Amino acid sequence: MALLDKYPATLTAKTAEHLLRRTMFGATRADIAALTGKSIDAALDTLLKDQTAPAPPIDPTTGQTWVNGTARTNNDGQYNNYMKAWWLGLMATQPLSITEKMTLFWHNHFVSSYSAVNDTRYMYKQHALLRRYALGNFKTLTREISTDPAMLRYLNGNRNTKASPQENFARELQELFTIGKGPEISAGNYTTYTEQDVRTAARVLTGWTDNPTTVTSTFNLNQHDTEDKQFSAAYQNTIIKKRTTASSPNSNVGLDDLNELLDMIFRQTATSEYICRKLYRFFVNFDVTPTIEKEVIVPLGKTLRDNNFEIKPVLRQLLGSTHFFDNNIIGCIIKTPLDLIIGMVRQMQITIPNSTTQTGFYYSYFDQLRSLAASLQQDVFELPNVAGWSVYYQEPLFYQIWINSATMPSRANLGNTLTNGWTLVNRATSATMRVTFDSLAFLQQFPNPEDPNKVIDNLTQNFFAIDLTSEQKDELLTKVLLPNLPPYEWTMEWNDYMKTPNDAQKKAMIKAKLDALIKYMMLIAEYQIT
């Protein structure tokens, strides 16, 4: 059976959960139920459905957005935090869709950072672009990102002129965004392009700049190199011919040169295979073995080319494959901080403040989660470098980079933080609100909550991507939920509580046991994988 053969079976709860954990930020019980019993085609029809663009972020103290306004000379950093909180809110309240995960994929692929761009309007506009093309056409998105105002600022494309060509974007366009380096054949020269190709591409891209008043890009023909541009044998000695307003349709000299450059790059087989390799590492596994390269990456690259660089057919083929559902793939990825944090909120079904009627608390809540994610080294809109998060490219550790001496204590304490809850502050009114996790209500969604063995079975199935051993489950029962107590003690306490659920003492006793169990589960190493 070929690795990319379509997964033939109806989705079970376990396989539906695997698909959802990889394509969304955590899976709720309702999400899993919605896909259980469906064919893989029907499940992917749901996950790959285009989504309506969300309303933009707002300033919770005024209730108004700022993203279409004038530049701010002060306090823009606070608006950056609002924008981050807004996006984490979208992740936590996502519908059954891969859109948020794919937006994050492109955010990590076409990298910019707020600290370099220094304007939240620019960063929002780029984010909206990535979201609009999240499930769209890779080539079209690359063309749009090449003249995106935030990208022009981030990689100095706004200073790229014929008198002084700036190579930053030209280099990253080839090395990181499309074709990849390939094997190095000499200093600075690769099988896929040469240093001269970088310099030549920079000449093609001259003349673009950003306009801070309108947050748009503009093209200045006087700053553009209109002469012939000769590329190397790596690009089949392609020449982008001298172009003038008279020879270029609608006088779009800059766009016509850009399109010709991208046509050349996207003709290279390496381009389609490079992006498919990144998708594989993001959604499936870091380990691209020679077998995976031959039987997964190469055919996926062909699918991408055959479909004119539309992303959906590639995702459908990859996520719907027998390989994706292989037991060795389930549980092979260490959770990203966002998967861990947002996944906890969604798995535990923690009540989130209403974004419309409790806007200040809503932004405060997700600002807290933003801060937690940043402490675990995943800060959206502030990636570490132009290559993105190193877990997707840094050999040999890859995902293991998420776990280190700086992040492990915070990861270990995260279960305590979310289970114990915290106080939110409404910046507009200074009012406070306590957010807590109702573990008793949560448990009542599962069958037989009075049976301690069923409690262990149900919660481990809910929280873990892979099955725990019988020894681990026995430890959870006898040493955590009921230390030095017989199993019937839980049944008696639970039934007694259910008879008088408003009895504060009975509620506190049973809740303390349940909270201790859930917190302990989140300390187990297996909880860190998906």
Contents of the next structure:
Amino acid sequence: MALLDKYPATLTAKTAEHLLRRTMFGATRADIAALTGKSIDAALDTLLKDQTAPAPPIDPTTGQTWVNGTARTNNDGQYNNYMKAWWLGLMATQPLSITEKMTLFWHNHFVSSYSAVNDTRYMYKQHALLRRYALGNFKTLTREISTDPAMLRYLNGNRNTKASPQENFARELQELFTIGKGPEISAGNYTTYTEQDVRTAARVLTGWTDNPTTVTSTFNLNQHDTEDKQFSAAYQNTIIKKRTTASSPNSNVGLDDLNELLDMIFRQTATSEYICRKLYRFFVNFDVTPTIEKEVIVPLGKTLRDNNFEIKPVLRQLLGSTHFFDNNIIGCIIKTPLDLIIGMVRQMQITIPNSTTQTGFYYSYFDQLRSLAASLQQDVFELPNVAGWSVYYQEPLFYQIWINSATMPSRANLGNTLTNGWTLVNRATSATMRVTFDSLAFLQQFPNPEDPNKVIDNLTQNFFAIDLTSEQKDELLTKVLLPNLPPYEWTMEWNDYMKTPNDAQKKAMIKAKLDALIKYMMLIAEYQIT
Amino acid sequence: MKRRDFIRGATAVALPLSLGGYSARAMGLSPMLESLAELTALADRYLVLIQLAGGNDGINTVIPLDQMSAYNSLRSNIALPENRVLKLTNATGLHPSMVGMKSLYDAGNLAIVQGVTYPTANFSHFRSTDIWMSGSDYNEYLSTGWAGRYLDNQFPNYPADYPNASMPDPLAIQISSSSSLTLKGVNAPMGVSLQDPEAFNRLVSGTSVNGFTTTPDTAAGKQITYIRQVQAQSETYAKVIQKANASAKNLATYTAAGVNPLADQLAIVARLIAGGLKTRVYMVTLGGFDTHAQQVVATDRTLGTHAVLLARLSEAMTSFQQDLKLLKMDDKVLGMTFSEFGRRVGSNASSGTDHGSAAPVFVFGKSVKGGIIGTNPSLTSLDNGNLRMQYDFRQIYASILKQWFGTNNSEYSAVLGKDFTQLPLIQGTTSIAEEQQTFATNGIRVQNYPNPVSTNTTFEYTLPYTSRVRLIVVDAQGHAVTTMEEQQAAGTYNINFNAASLASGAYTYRLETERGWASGKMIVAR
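Now show me the form predicted in complex with its partner chain, since the one above was the form predicted on its own.
Okay, now the whole complex, with that chain kicking things off.
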């Protein structure tokens, strides 16, 4: 049986949860229920459906968006936080769809950062582009991103001129965005392209600038290198020929040259395989073994080419494969900070302020989650460098890079944050609001909350990607939930509480036990994998 | 800690062989014990690695004053005004914002190694960073870091057997929220990462997990094991780190907290060292060196992004060195900077520079043999627009491992695998290093005999191809004292040289050809 054969079984709660954890942020009980009992095709029909674009971010103090303005304002630093909160809000409140995760994938692929671009209007525009093509055509997106104003700024494409070519974008376009770098087989020859190809591609890309009033890009023929550009044997010695006025009106020379460059790059099988490898590491596993390369990456690359670089067929084949549901794949990814934090909010159904009637609190809520994710080294719109988060490429640790002695204690403390609650501030009015987690109400959604064994069974299944052993469950029951107490103690206390749910003292007693269990479950290593 | 660490560290002192098998206690009080105690103190040697992330522009950091016309024409929009460069010698100067490092140089506490890279430079940030951190060849892929392998070798069976009585502290500490490949060992990262010792301890307390030791035999199980390992390490070390941090105070003035991230990091390192941690290796990072655009301000090129970065480096390094001196720890600490590459010699139209190859490395500390190693890179003899290599970065690692940490041959091999010629970086190791110091590319060989020289010496060189050949002899200040040129076919040739007019001292010579070069060291002694 080949690894990419279609997963034959009907989705169970467990396999549906795996699919949801990987394609969204955490899994809600409602989403799990929606996919349970469906075929993989039906589930992917839902997840891969195109979504309508959301309304842009707003300034919660005015209720207005600023992203269509004609100039950067002094408020831009604050706007940047609003924009980040806006996106985290979309991640937490999204419908059953892969769109947010794919937008994040492209955000980590075609990287820019606010601190380099320094204008939220640019960053928003790029984000909207990535979102528009999240499930679209990879080649078209590459063309669009090549003249995207934020990208022109981020990789200095806007300073790339005939007189003095600037290689930054030309290099990363090949090394990181499309064909990828192979082994250096001789000086300056990276198998898939050469140093000379970097310099030549830079010449092809000369003449583009960004316009800060309209936040668009323009092409200036006077700054464009119009001579023949010859590439190396890695690109079959392709020549992008000098254009004549008859063959290409002046205004089109830049785009025509760019298209010819991308045609050349996308003709190489290495390009389609490179992006499939990245998708694999993002959604499935870091470990691209020779078997995975041969049986997963190469066929996916062919699927991408056969479908003219449309991304959906590749996602469908990968996420619908028997390999994706292999027991060794379940739980092999270490949660990203966003998986961890947005996943917690969704899984625990922590109340989110209403985005329309409580806009100030809504933005404060996601601003705080954003800040927490940033402290764990994942800050959207602020990637560490042009290669994106190193967990997706840095051998040998990969996902383990998220975990170190600086981040692990904060991750382990997340349960404290959750059970203690936190305070939101409305920036416009300075009013405050507490976010609390009602663990008792949460537990009541599961059957048999009065049975301590069922409590452990239900919660561990809901919290963890993998099954705990019976010894581990026993430990949770006897050492964490009910230390030095017999199991019937829980049943008695629970029933007692249910009789008088407004008795504050009884409520506090049983809630303390449940909170201790939840905190502990979020502290153990098993909580960190997905 | 390995037993032999107690008896090494000062290579100059020969110990009787019989000492090897006995513990200090068994020997009782004797003059020998006193000298052993001294040596133990010497063995407490710490290394601080400063990563300049992004690729530092070497020739706007260490300026070749002897080639100002080439310099000005190749980088007309970013060239620093000659009269503002901080002169170290007539030939070489520092960027105007590196006032502190100039004073470290003047005090003999700063060594500058010129033209450092590796054969067949890679221009990718990521691959080149991996090469520097792992210590690999350009076409070799290693999954461990060079410092990680050193620590793995010195502290076998980490983390299982640690902490223990002889090594109660973390082996390495990185002031960061990430963990660098540099410190990755075979089984685990050899370092602890933290941003602030107090917050670290606060966060760790109350996150201890008991039980939960089993794991499924799957990829998920491997991740769980790793996470548990990091959790346990954090918990183990948080207390000792917090205690060391709390027990020492910075005595020098650093830039106000929050302004210069490197100064903030080094201030923590100084406290941890002074607080008594036996941690061998520290790692800190200053980012932002990828200056493709606007690296200078057009109206005053001594200002701008690069100037700010170098000022931060210089101020942080100077405060740190001063702090160590006041804390009386300066003879125990060696620092070095590294960056994944230098930048292109010719600037681009956006007042910036693209990725390049060779660049200078700074090594600093009280024990450093201060000065400039190597010559200014040639701005006219370029390799596809890039500076040529003078030294392999692993020569610096080799020098640190042997001269600073005192590794023996087998320990050294476990870290770097093959021999790299040492450079005279640490005081007292000059003669060993100078005897050995030669470097060559492309099959070119050059040597001189006799050496040391009193009056006459012969340079013998081997040329594998026809080429124009230039032999330059340079004094310790970097001045060329003589230059000889000839055209030769492939073969071995002699050049007789009369050194009578040269003052006693150390000289470097360099044989340049059209396709490569070689160099050596010569001592004139009368």
